[in-house]
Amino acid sequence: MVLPATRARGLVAATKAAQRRRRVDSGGGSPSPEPASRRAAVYVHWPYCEKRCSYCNFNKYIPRGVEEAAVRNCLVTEVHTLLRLSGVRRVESVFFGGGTPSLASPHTVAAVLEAVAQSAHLPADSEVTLEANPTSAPASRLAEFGAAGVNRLSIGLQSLDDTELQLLGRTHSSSDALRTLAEARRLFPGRVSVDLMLGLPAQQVGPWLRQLQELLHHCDDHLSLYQLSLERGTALFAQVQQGALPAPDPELAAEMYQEGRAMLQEAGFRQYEVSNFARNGALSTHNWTYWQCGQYLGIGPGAHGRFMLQGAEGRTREARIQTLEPDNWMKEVMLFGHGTRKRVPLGKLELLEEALTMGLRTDVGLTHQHWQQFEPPLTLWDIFGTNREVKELLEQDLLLLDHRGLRCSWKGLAVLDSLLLTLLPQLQKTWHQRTPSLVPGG
């Protein structure tokens, strides 16, 4: 991906760019907080991987002669364009996801961060996360990413069992994973997250819990538990369909999740979101923006975004998707300054549905104050306070509705999907019954 002769020059440029950004930030002082419509997170999609994992259906490609400089220039161009169109003046966090962004050069990461800082205020202490696979992230390369401006790593460990790693199509071993994790913690203490998967074919509760217990001896302050989702079009899906592998057992997966979250709670981790656990305050700032239904800009092939266009009438937020295929995305960026393929205006009800769905994923839930930020004509009490089915969920200690707002109990977080089957229809029903009389001329 990066020729050795250009790598050293790229690292020097990356380091200088990161230092320049920090100097500009410290010299100008911190501006007054911007309104929510002028703040956003930025997600940057690097679409290339060394190989496709057997379970993955993300927008990713195996590189063949990729010209990284051209990709970098398009990422920088799209950053400038979308920040200008959105009118965002302060970027809260930047997340490099993929694909495998640790395959990109540190120079590319630094160039994108510099573009963000040129078009908006990017505080020097903003969270800048890079997803990394153990095999693509030796210690020297991790240090280079740190010099380029990265200050948090998310490591796709997935399993500590080599047989499971082979089943998943991963290119690293468990020893590779632990070695990379140790180096990451040395370079980014307190700011390293790891992923662990559960619910694999033939996986049993006891051995998986022993993996988690082993990981607790090595991990930092953030850990994510993800249940395998068999996606059509993946190699793993085909193997299960053909009978070569047993279908994952949902009851065993549920037991792993319940036992795992209890183990993490005992180890001092806060389950601050359905799949995410943190201690010592090491929450993911970037992901918190998603769950709080904040604005975010999607940069790169296939990236998703949610933001309001500057000067848009009615303050309408848009859902935006960038063109999937990298070469076509690059052509559009060079022609139009961005590669947005699809724009969908979000109505007020749709926005409230998103706020409800995403907010309830967290242990904070939806506070009354946060709900009012979306300017609903109905309060949480109006919608859920008198409904019989919601009252039953409250009595079962799955939900709480009080002076703070609406949230799941610890027990309720584990079954959020089933709770939403009651809550979303109730929101929609109340909206359609009550809003006509609240809208002038309705």
Second form
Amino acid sequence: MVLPATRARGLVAATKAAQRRRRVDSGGGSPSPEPASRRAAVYVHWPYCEKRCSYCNFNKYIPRGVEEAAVRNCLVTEVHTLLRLSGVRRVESVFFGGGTPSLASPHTVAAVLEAVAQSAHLPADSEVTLEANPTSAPASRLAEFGAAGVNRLSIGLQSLDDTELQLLGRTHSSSDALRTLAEARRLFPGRVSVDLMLGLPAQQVGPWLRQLQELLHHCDDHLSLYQLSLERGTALFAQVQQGALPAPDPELAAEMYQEGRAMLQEAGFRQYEVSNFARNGALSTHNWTYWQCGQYLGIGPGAHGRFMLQGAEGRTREARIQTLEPDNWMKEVMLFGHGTRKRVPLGKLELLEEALTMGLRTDVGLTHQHWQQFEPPLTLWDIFGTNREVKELLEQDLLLLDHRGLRCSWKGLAVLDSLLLTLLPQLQKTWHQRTPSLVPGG
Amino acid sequence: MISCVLGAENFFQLLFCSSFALREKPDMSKFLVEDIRNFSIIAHVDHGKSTLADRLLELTGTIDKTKNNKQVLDKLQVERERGITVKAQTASLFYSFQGKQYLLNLIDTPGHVDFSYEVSRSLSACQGVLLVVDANEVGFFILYSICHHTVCFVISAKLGTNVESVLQAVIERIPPPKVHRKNPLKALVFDSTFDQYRGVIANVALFDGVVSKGDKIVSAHTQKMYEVNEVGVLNPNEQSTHKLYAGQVGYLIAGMKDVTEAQIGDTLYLHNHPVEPLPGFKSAKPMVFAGMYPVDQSEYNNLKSALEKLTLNDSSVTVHRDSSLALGAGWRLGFLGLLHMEVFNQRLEQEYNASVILTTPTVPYKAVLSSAKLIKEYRQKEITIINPAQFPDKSKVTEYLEPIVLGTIITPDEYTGKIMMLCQARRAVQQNMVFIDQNRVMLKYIFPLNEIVVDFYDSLKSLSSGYASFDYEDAGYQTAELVKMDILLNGNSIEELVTIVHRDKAHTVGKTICERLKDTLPRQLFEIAIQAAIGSKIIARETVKPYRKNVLAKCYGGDITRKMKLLKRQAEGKKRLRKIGNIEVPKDAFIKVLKNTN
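How about the form predicted together with its partner chain, since we already have the form predicted on its own?
And the full complex, kicking off with our chain again.
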């Protein structure tokens, strides 16, 4: 397995050159010779963690020992199979998420990227992101991931307060986090993102803003602010239920969010999505694909994908979910070449609903041009132009509908889920009025 | 005559009876008057009345002895969920004692004061009562009979220990009914239900005579004549028999098309053999009125047919067509009390899948008009107002009147202080207070009806740990300073919540309603001002702050499916919301507000 690494090293050099070119791009992606149905992003799920975080309800496992070679082979096999089934010719980004993918060996990352490059065209400037936890990613290891082909890091820093980090069940301290961040920036200049959480139990606005302020001294060009959502089945949820911790205050979280995004705007960051901020054009291409409703393949246990099968041109795409549990997933990959557990065909209306829901999360919103790519029977004007309730939202300065398209205002973005409760039924209503001959949802 | 009245909290559901499945029609003539006993059971909630009822049914072979006999008589979903009994039910038990077969009639009664008319009419058919003190573990039974025998038993209904002694005591201590088989038929209607296929099924207790299929009977109340199609006993399902004899309790089907033809308390007699009618019962009188409207006017006809079906089995609900600008076409319904109203609403939803808007319950107020124009319009000087929207302005009336009741509370004396304070807060005037034994007190108060309809009973129960009992009877009207109060959402009146209140209570009630609304209303994208107003004067205000953040933080490839599902479910739920101005309100928000408003 020397080959992939060799290729990857060459890839990393090319990528660095490409970064400079792409930096000014707004995330829309450079014009591609391939039609949309031949392009996709690839998500790779590494399901293992060292320790369970108190707030996390993701599909992850704390193993005694991972037979990494076996997992690697299965990831590689699944990449080949799904790329073949999809007929995708060009992969524009790869994202290693988890779990804790920085616990995987760089060799595994290289093998997966090699598999992608074998089955499809992986341009030298493709974004290849790895999620990394501060403790599991010492400098030497980060460099090895770079050599394997990773050209962007997303660091789960979460907080700069050690008490909060403990509450969250993280294994690192704030000094670990800052050290890792500095090393990452040295290795991947301009290509490092950090996550910061807000709205934790007992967290106050002032101290949190000071954390953000401090982070601004250390961070690179990309930041994500995530409000904690208490998920059933997590330790944190149980502690709050039992009264051992105060419930997070939604009012305070809202204030942190508003103050935080204002502070970041001040610091020259563009809020290009509900929770994501970038400067110097350092948007995440991979995540942008989700919000633009582009195709993506999900590789690994529990990964989700959305793509159209090869030879199904003119028909709709499928939502696919891979088998959750790693051992079962591996068995299925070995038997069938992939571990897809669930395939749901997405109707045309459903695709439009997703395009609306996801598109409005971004600052550019849903442009008329973008909407037309889904070949809708109705324009945005047809759907939203005359509705009274939508008009109220426009008048309240929550939403904008103009020659560019439909998008949230600064104020509206923070309450998008409420807006969608008006917009989605309106889309459904006009769809059913205009297309009575069509099978519902088909 | 052995008519047994079993007062079991949840004693309504009559399952098929297997071991006593009578394949042939039983000959009821062998049960002579002296072999019959009628009794009922009375107990506090959760003291095991239903469990005892199950054991008695098992012991007499009325139902199989299985592990599954849990509150066999709980039939309606609402009864099982709330642990209350809404409709009385009867079961005839056949029991051999000292070589002789007895017929024991157990009549079950509802426990809540709203349904007290059900209890009173049931009790009038029996000669003895079992008072259950606590039958869940090792419990006591006290047996009262009409002739004041009092016997105490320690039994465990749960384990079945000593339960048989209860049946023996019923036979030995409760006298047989004083009736005569030789006399002409005299039958008391004490309940009626409606069957889609067979028409009205009247539950009857025979005071004299015999009745059989083919007999021509007459209702003393309507003077209408019917031919009897079927008679039988309830054990606990309907089991037809050749005849029913004096002292026995059972059912009768005689081609009646509507439950109102089988008036509860009515006396039935043979054609050409008129008898002196039995005293009967006071008919159930609605005490609480509320508007009922379909959530969507397109559901009007469905709701109408659901209402018709449900009222066939509940003749105590009165129905008048009504309409409102905001809520469209609907009805104004009269109920016995708030619980009755809730139960009725719940049954509509559960049994008929109907979704309704209910307005604030109101009592029937009166106004003495001074305006000549209004007097001409109403063609009378004194009008009754069952819809707050029609409350005439003070400038057009001489005085307002509110209905009052005479309430009787019996309580262990340790709770007397607290209860007196409660009554005072409800504008009640004490009439009387006596010790009925060493530690129990009977209090009599005149209450304004509107002070007790909503939650008085619940408050009384909770501050007396469930020990105080409450009953009330109509006591006419008294002058009252009444005002109409509007509840506004951003300046728009909520028609469901228009209330008539006593002037002294307006501020408190208005404030409470506003506070409760604040807790019930979901946040919106804009601020909501909740106000209570009398005329143009605002007397209370609360504010619901707008949403400042409502958006999923993380929405990537693996989150889309879940998020879309959630959004669609929420959007679907939004369709069921009622709009007041531009404010979206869940339809149960107001009912939640109305509970415990005082």
